[in-house]
Each structure stands twice: as C-alpha cells, then as structure tokens.
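A lone chain, given as structure tokens: the form predicted on its own.
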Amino acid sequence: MQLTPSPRRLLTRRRLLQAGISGTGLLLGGCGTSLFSRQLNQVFEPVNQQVEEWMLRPQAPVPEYAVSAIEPDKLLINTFDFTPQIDPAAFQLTIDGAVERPQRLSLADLQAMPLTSMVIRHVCVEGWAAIVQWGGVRLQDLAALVQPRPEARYVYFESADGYYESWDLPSVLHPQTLMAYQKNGEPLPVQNGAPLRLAAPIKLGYKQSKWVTSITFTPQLMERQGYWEDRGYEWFAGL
C-alpha cells in the first residue's frame, strides 16, 4: 500500500534546521570552503550527528509514493568530475573491510538477489527535489551476505569517478537503503550512476553516491569522510 509522506516528520526536521541544530552543511552553501566554515563544522557536527542519530528509526520505513507520482523530468544530473563509462558485463562490486565474508559481485550476481523497488522523494542540498522510482538490492541484504563484524560502525563507498562517501551503519541497514540498478522501472542510465548507485529516502542527495565500485565496513570514521563533507558539508545529512 502506498502512503502519503508524514507532514509531522518533515516539519520536525524543518524546525530543527531553522533552529540551527541540524544541517550545518545547508548553512555553508556553495561548493567551496573556508577556515570559518571548517571551524563552524567542527563545532556543530558532533551535535548534528547525535541529534540525527536520535531521530533515525533504523527499521522504520519512510512512507512512499504511488508510481503515478513519479516526476521523470525533475531529477537533475549533477556530475562530480566526469561521467565514467563502465562495461556492465565486466563490472565488479567489492565489499570488504570489517566483515567475515568479503565479496566481489557482478551486476548479474546483484540482479539475482531479491529486487526491492520504491518510489521516494530525492532531495538535493541545492534546494530541488524529485519523486523517483529506484530498484535494486537492499544494503541490508548485502550486509547479511558479508556478515559485518561486531566492531563495524561505519561504511565507506568509493565511486569510479573518484567520489567517496561514508555512512553510519544503522542508516546503511535501513530497509529502504538500496544499491540501485533501476530508475523508474528501466535500467539505470549512465548519467544517473549506472551500473550501480546508492538510493535512500533518509539522506540528502550528496550522500547517494553514483557509479559505486566498492563498499568497505570500518570500526571508525577516517579523516577522509566524504567529498563534500571534507569541504564543510554536514556528515550525517539525514532527512
């Protein structure tokens, strides 16, 4: 059954943003950084993370939209550096780090796993949004395959274009966090991250890496936290 997104949940986050408790990255703006923005982020980010981790309900699904609500022309294409051309037949996803059973999976391997499809709102930090249908493999299912060790708390994502991201483990294990290979019921286009990208209704767009080639479970955050986070954006970036 398709549900209408809860105004209460969105209003709560909006009030926090307006109060300055969360979303330091939204306040910094632009793609550059400065000494002031780095200092501001160092002050507020620990508070941001604690508040947003408290707000996240790791196993509670976010209400989804009906297929008729999809907005095919509203998903803008933001390119980090260049658009990599990856041969789907040769593609391999590496999953390693603090896990018991490291894996290298082909696109066919991923497509053989249970397919999860969801229609959600993709929200960009730049102020635009689009309702999109994503289809792929739940990261929860991939985690079950590799069996993270007890000390694993964070997950790093590396992309073929050099982009990099890190997430907290509860967000990774959320049932609507996908490694997507479909968009709006069709194979994922290259410009949207084919053959594989992150998709989730619980994070801002810059957390949802495209062209993902490796996933690494780690016990702690490293100094290199994320492309935009290392330039002053908020790390948790929850919705």
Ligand SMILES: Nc1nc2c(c(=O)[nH]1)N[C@H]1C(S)=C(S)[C@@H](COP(=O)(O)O)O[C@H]1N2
Given for the second form:
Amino acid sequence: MQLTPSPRRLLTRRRLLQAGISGTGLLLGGCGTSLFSRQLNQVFEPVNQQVEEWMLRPQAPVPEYAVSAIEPDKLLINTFDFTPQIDPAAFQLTIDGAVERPQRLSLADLQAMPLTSMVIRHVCVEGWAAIVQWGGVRLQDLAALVQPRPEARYVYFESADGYYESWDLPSVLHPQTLMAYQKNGEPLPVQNGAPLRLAAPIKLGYKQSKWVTSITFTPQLMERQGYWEDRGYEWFAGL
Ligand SMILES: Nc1nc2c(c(=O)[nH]1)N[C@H]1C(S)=C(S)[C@@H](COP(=O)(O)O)O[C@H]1N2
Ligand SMILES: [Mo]
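Same protein, different state: after the form predicted on its own, show the form predicted together with this ligand.
Below is the entire complex, every chain and molecule, led by the chain shown above.
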C-alpha cells in the first residue's frame, strides 16, 4: 500500500474542469454519457482500462423518491459504540492506496466539488427503514481525482469511532454512491456521521460508514472486511 504524503492539492471547480470532469450529468443523464466518456478517457488513458471500464459500464440508477416522501423520524441512530466529535474546520479526508494521486481533502475542498442530492431508502438489517435525502460528493468524482491504479479492486473506509468497511469497486463507482455532508437538506448532524459519511441506495445500512476519515483503494480484500462482516454479517450486502 502506498502511503506517500502528498502535497495538499486545492480542489477548485476550475481544477476539476482542467481534469476533464464536468459537474453536470455524469452517468445519470443519458445524453451526457458520451461526453463524459470522452472526458474520462482523457483523465485515465492509458493508465487504467479496467477501472475505466467499470466507471463507464452503465449502472442503472436506483429510482429516487420525491422530497415530500422523506421520513425524518424514521431514520434511527445506529452507532455501535460512541459518537466521535470531529472539528469540521480541522477535518481532513485521506484518499490513498492503489491510486496515482493520493489526496488529502478538507471539507471546503469537498464542498467545492459538484454536489449530488438524492432521496433514497435507508435499510437497516435490524428491521427498520427510512426514506432520507443525502447530499454530497460522488465517490465516482473522487475516484476520477485520485485515479485508481489497474490493480485496485476494493475500497476500505476507516471511521473515527473505529468502525471500518470494505466495498467492491463497481459499487463504489455507482452514480448514487456518495460521501455525504448533508441530510434532508441540512448540514449532516453529528449522530448521523458528520462531517462525512457514506450513503448509497444499493447497500444495507451497515455498509454506510459514518465519520469517514480515510478511503483506501486496495488490490485485495483483507481478512479484516468490516465491523459487522467480521461478526458474521454478509460482505456484499446489496439491496
Ligand atoms: N462509523 C460508524 N458507521 C456506521 C455505524 C456505526 O456504528 N459506526 N452503524 C451502521 C449502521 S448498522 C447503520 S443502519 C447506519 C445508521 O445510520 P444513522 O445512524 O445515520 O441512521 O450507520 C452505519 N454506519
Ligand atoms: Mo444497520
């Protein structure tokens, strides 16, 4: 695993545009797909054909709900131990591992990236579900920034409370997999994972790490797979 300390790169919309990533459309808009493909080709070629293929394979978006369908009282707090207090001004997200350009991003850096908002159903294996709106940055956009190497197959998420998770790369690159900093149109509450948590309609609740501090691309799944997985729960946990 590469742990090169990277010089801090300031993420601006302009820089994203220079990298060939536009803020609109991406894989969700049918008419934007070919333009996005061309832009991605510029970003990746010839670095990473396998990852590029996954990014461009059309992954059907999960249908979303209307804002009026949000169920604010149904999203229960589910935290295995304690609620870490993270100073948002000092917060840094590390993205490293099998990537060409490791990054350390502040909340301001993340908020300067295109914001995606979605209203989806959160499903916990413990027998409850809630329709919730999440707003944040697509993992797909973060991947385009760090440029996963060809051997990257899995992604590990470490959290400030000691929670950890691993995901398959295609699910990470799904257009509705977000690093969220908003819930129901407001800044993410600390109990729900502030400043930054995973949110996606394609996996069960326990895959959706709160208080994420680092994201690491890896060639292999390690023995340590996830907090609940290592206690007997299913790893893929797709919905
Ligand atoms: N860091 C961390 N992330 C976590 C958990 C946790 O205990 N710690 N619990 C998981 C479970 S089981 C669920 S259902 C959701 C709950 O998210 P919520 O508390 O925002 O409703 O967070 C997931 N992410
Ligand atoms: Mo859960």
